[in-house]
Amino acid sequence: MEVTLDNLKEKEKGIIRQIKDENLALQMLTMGFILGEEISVERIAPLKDPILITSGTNYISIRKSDAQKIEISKIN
């Protein structure tokens, strides 16, 4: 199922298909967030703003317009 990171609730899980922004797509890249790898929704702020996801062993707090940038296939 497709659909955009800020959609996912806390522990769920998906495969980054696409980053719509190509600015978002390099920093990405660049802390080790690659396409067709698992995300994870680790925590989201009592505000809904920012999110803190995490790749493998790299973890970072984005804010949610930018989640609404990455295109995921969500795993249940």
Second form
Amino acid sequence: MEVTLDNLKEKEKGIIRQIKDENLALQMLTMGFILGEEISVERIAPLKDPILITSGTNYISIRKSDAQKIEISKIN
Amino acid sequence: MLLVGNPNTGKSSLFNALTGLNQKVGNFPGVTVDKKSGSFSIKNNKVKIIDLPGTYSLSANSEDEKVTQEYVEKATGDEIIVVVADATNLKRNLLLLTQIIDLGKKVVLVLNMMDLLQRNNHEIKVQKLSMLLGIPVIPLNSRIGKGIEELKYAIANYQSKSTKFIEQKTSSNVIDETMLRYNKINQIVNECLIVNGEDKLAILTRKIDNILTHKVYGYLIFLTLLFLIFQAIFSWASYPMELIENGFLFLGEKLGNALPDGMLNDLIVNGIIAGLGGIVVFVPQITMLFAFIIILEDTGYMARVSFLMDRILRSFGLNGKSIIPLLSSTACAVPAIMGARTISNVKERLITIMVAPLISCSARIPVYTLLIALVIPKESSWGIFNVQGVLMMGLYLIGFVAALLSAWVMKMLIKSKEKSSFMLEMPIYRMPRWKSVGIEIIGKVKVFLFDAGKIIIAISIILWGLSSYGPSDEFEKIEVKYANIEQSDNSEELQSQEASEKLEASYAGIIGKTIEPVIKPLGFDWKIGISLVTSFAAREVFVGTMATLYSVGDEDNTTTIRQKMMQAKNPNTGGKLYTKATTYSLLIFYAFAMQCMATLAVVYRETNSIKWPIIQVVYMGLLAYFSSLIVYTIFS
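Next up, the form predicted in complex with the partner chain in place of the form predicted alone?
And the full complex, kicking off with our chain again.
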């Protein structure tokens, strides 16, 4: 199912498909979040924003507004 | 040699291990990015080393990354670039390395945190990796210093058969190029990294995060930790502080007696020694607070606090990362403002800098303590709470709330199109690297002592001049008057009376009297006026000024100062001068007013503009004035 990353709940997974914002895409890439690889939402902050995400050994926080630009296909 | 690497790879601890205390913290020219440089020796040859800001790639985004990019690109044939990589996160760390290899530079790869890799039961085939990359690869455990000698050897006998990692850029698109690199890196990692079982440390980290970022426990743990830290600072730091205070008094006395009487004696004892003492006395508190903050950062906890606070702070125009400068401000705004450099968004960084001085710093404590004791007896309590303590906490809280509200107003006023983000790596939890922590603390305290110290000393000398000199005829009259009396009676009391009259006649006294009409609505008289002026060196000078004004010979004896202030009469009403209204009003004034030249100087340097320190003085001054006015009106 194609959704944006902000739609995932805690512990849900997906594959990174496309990041519309080129700067964000490059930044994610350099932080180890690679197109075609698995991404999961590890934790959502108590106030629903930001979120902690992982891909492989990479573990970072990003804001909801950025997560909305990351398109993924959800893995059930 | 240049040291580069991703953030959180232990790059700084390697730098500290190589150089020890043989290092300098400065600025890269033109930008406000920390520049750490140092040196170490290999077989009697001195090697210079620069620690470049941590970056994920050479496709520069922030100011920090641009600096790294520039230095790497300009590296000459003699310079070796040491890339520090986190062995537990090889793939991402190799990206930066391959970019540097393709610039045709001399590169050594250091695989740091091998101990963590081994604990995970994972393994890296170092020789194979070295062969595939065509550069020397040194496994290192900078926590126990293993591998340092090997690294030095590799630098001294540099050899490489490095070829291009990827062929000439096939496309101009950075994203495509990065994907190409990752594809090749993937092949290498698959050949060199042996993974046995799961990543235990990562799993442990997630488990800890389930508690530390929990919606209830997360905040609770953070608040408890804060409470404990402050408790520790205030109770532990008081002993060394007393020692330092007495030490400087002793030194001043000895020097005062040893040197011939006169202007120079007075300048040294009351200007320089007193000024120095006023700075050094805060070192214990500042050291402790920074120790706690640096330890929390080194263990990885600060990243989680930032994560928890981002949403709240964002509503006020700040960033999750602002929490570190804001906390540091409770020690001293000067290093705190420099710490705001980690915030990449210009507007958020600026707002953090502008509001940080509203948070009550160490220098306000002596002022608060003296003033609170004037109106609240030590014994009074509300249930189990001591009222003096509650009031003190209230002042801290007011400072914090004022900082947030001011930030919110600035958020509305400052226009910016720059995108704000909060992309922050969550490092795995680990024990602090104590040696490195120690070196970091020394660095921060140095900043306070030298950056703030210089200015405080300079202002102390100026203020000493203003309060020791006045229009000469007035001064002579006082001297003649007392010279006559002293022939018959040379008591200490008389001397301090003379000092008090001289201060009144001095330039500082004239300033105090000139501003009296302005501060009268706040319940202040000209004596308080003088203190407001002298407080510009450092707020705690208030106490010393009060001692002189009320002719208290022994400056160290705050009980006497308090008693004298309590007896002070208001000449108009005949009642007490320090009523609740005046005292509360003065407390609020000290909580909000920008009375610190050192902070202003550092704001000027960090913002690179005279505009922001001026705005800061004006807005904090207005805030202090009107808040005091309101408080005075309510209580009188």
